[in-house]
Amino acid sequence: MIRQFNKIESVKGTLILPGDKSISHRAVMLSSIADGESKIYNCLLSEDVLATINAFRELGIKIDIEDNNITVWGNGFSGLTEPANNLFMGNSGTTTRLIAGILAAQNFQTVLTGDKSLSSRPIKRIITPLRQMHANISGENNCLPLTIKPSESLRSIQYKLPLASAQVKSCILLAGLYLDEETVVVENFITRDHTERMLGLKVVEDGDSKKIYSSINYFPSATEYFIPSDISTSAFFMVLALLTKNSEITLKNISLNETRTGVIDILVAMGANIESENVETINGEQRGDLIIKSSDLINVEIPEELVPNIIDEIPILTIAGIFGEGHFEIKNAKELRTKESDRINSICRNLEKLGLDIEEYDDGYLISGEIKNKNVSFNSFGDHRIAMSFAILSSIVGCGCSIENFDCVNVSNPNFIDQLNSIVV
């Protein structure tokens, strides 16, 4: 589907956005292996999260959906059952990497498959530590399909993360829930900490590193989850409000987890007028309302240590950088090459169409110059964050810019267009 965008002069109003994708995945998984009835409020029902829901239904879990609230009847420690079919992960890397840790501890075989995009993304990063735990797991050329067979000798390990990845960390910690002895993940990077917060895991600071402990003692119980709105989804509307004149929007109930707010920190450093109010903590997760007003932005150097924190927001931060004073540069972001698309390539190829000056690196890029071409057609590359980022850019530039394969936004935010239209003045 090709979607054309007209120029937006101003935005005002209030948005209540879908639940956080990372937390929604985890809430469904933890509820499914807990014993009894759990409630999940404001769960994101994107294609990615539905892949998680459908997988656990295939594994014998009853899950009811009413609007964006979900009831899960978990079957407890040994309650998952062998699926009749392969488990289809769709485009969801989160589902694939996290569920593999749970399935490694089961007494039946499962095979994980995915769409073309997901099947091309490497999963050796989870195969390696799971094999160290003696999991019986194998991928086709370190990609999907992924076959997981029962292991008679699953064991705990201490594993130092070789790269910043909350998904790898969570995969190991979820496998560790099925073991008596403690599994320890050591990280020297700042990564999302939703898994350890939601499970109440022991976390020990050790100099410049952090140790996270998992064992059967932390196995989840049935409970209620109240999901805050997704900060990654919010970032698109933040940048739109900042870059359009005479604009002010309020984003309600946004996740303000400190491992996720790097996008706000960078935008504020660039001169963004962003304020928070009504901040509170629920289920161990901080949340609050954000007020965003039109601002003149100046590009700043992005610290290396912040890059893992903002990896999903780099596409929309790049759009903000195009309109900021000076050049925009991102480095130390090679992880972008292994997302739903090669996002470094996707961003650079699209921005070239505008006549901007592009210097592409292996781990990032530098963008400078002025927009010379306006009536262009962008390629989403089948990547939801690329599609939404260039939707915001197209709405600012105007002149009939369009985006090919725009329906890929359904992966994370099926209602993006309705939300956008609701705040246009």
The other form holds:
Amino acid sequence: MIRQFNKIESVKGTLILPGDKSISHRAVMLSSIADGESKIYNCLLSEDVLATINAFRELGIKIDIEDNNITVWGNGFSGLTEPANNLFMGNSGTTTRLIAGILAAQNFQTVLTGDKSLSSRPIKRIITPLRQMHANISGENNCLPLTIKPSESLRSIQYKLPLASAQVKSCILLAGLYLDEETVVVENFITRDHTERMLGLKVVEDGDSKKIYSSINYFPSATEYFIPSDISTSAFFMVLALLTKNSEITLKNISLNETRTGVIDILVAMGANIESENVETINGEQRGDLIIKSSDLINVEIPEELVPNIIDEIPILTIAGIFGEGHFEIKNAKELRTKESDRINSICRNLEKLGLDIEEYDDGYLISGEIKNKNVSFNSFGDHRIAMSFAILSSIVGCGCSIENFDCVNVSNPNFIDQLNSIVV
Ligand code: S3P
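Return the form predicted together with shikimate-3-phosphate of this protein as a structure block, the form predicted alone having already been given.
Let us now look at the entire complex, which starts with that chain.
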């Protein structure tokens, strides 16, 4: 579906955004392997999280959905059962990489499949450590479909992450839950730490690196999860409020986990007026309300160590940068090429259409110059974050820009358009 965006002059009001995607996936997974009834409040029910829910239903877990709250009746340590069908991961990299860790420890075979985009995304990054754990796992050309067979001798490992990936880290830690001996993941880059927090894992900081320990001692129990709203989803509205005149919005109950708040730090360094209030910690995760007011932005250098923290927000930060003073540059972000689309390519190809000057690097890009063409049709490249970033840009440019295949926003935020319309003045 092609969607056209009219100019938005100003936004005002309060938004209650859906639950955090990373935490929702993990809450469903941990509840499904725990023994007994868990409740998940404010769970994101987008296509990605539904892929996780459906996979666990196929694995024999009863899961009821009522509005945004779900009840999961977990069957405990050996409670998953062999699925009748292949498990379809849809577009969801997080479901695939995390569930593989759990499935590697089961005594039945599973086959994971995905949509076209997911089937071309790298999976070797989890195959390598899982094979070191003696998991019986194979994917042709290191891509989906992935076949996971029972392992005779799953064993714990110490694994130094070769790349900044919370999905790879979580995959190994989840497999480690099924072993008596400690599995240790060593991380030299700070990536999102929801898995560690939600399982209460032992974490030891050692200079610039972190050691995270997992074992059967941390196997989850049935519990209640209160999921904060997603900071990645909120970033689109933050940038819209900052870039439009006389705007002020409040975003309620946003996840403020410090491994995710780099987007706020960068926007504030650029001159953004963003304040937080009602900050509290529930289920080990910080959350609070954010108040965002129109601001003049100036581009800043983005430090390499912050890149994993802002990896999902780089598309919308780029849009903020285009309207800020100076040029926008991102480097050390080659991982962008492995996301739902090759985001370096998606962003550069779309921005070229506006007549901006683009220098594309292997690991980022430099954007400068002025917008020359204002009535442009953008390609979403089937990537939800590209679609929403260019929706915000189109609403600011306001010359009838449109986005092809806009429906892909359902992957993380099916109600994006309603939320947008509710704050337009
Ligand atoms: C996620 C980790 C990140 C992120 C993705 C969600 C997670 O991926 O981009 O949207 O929930 O662990 P990588 O681990 O591949 O960087």
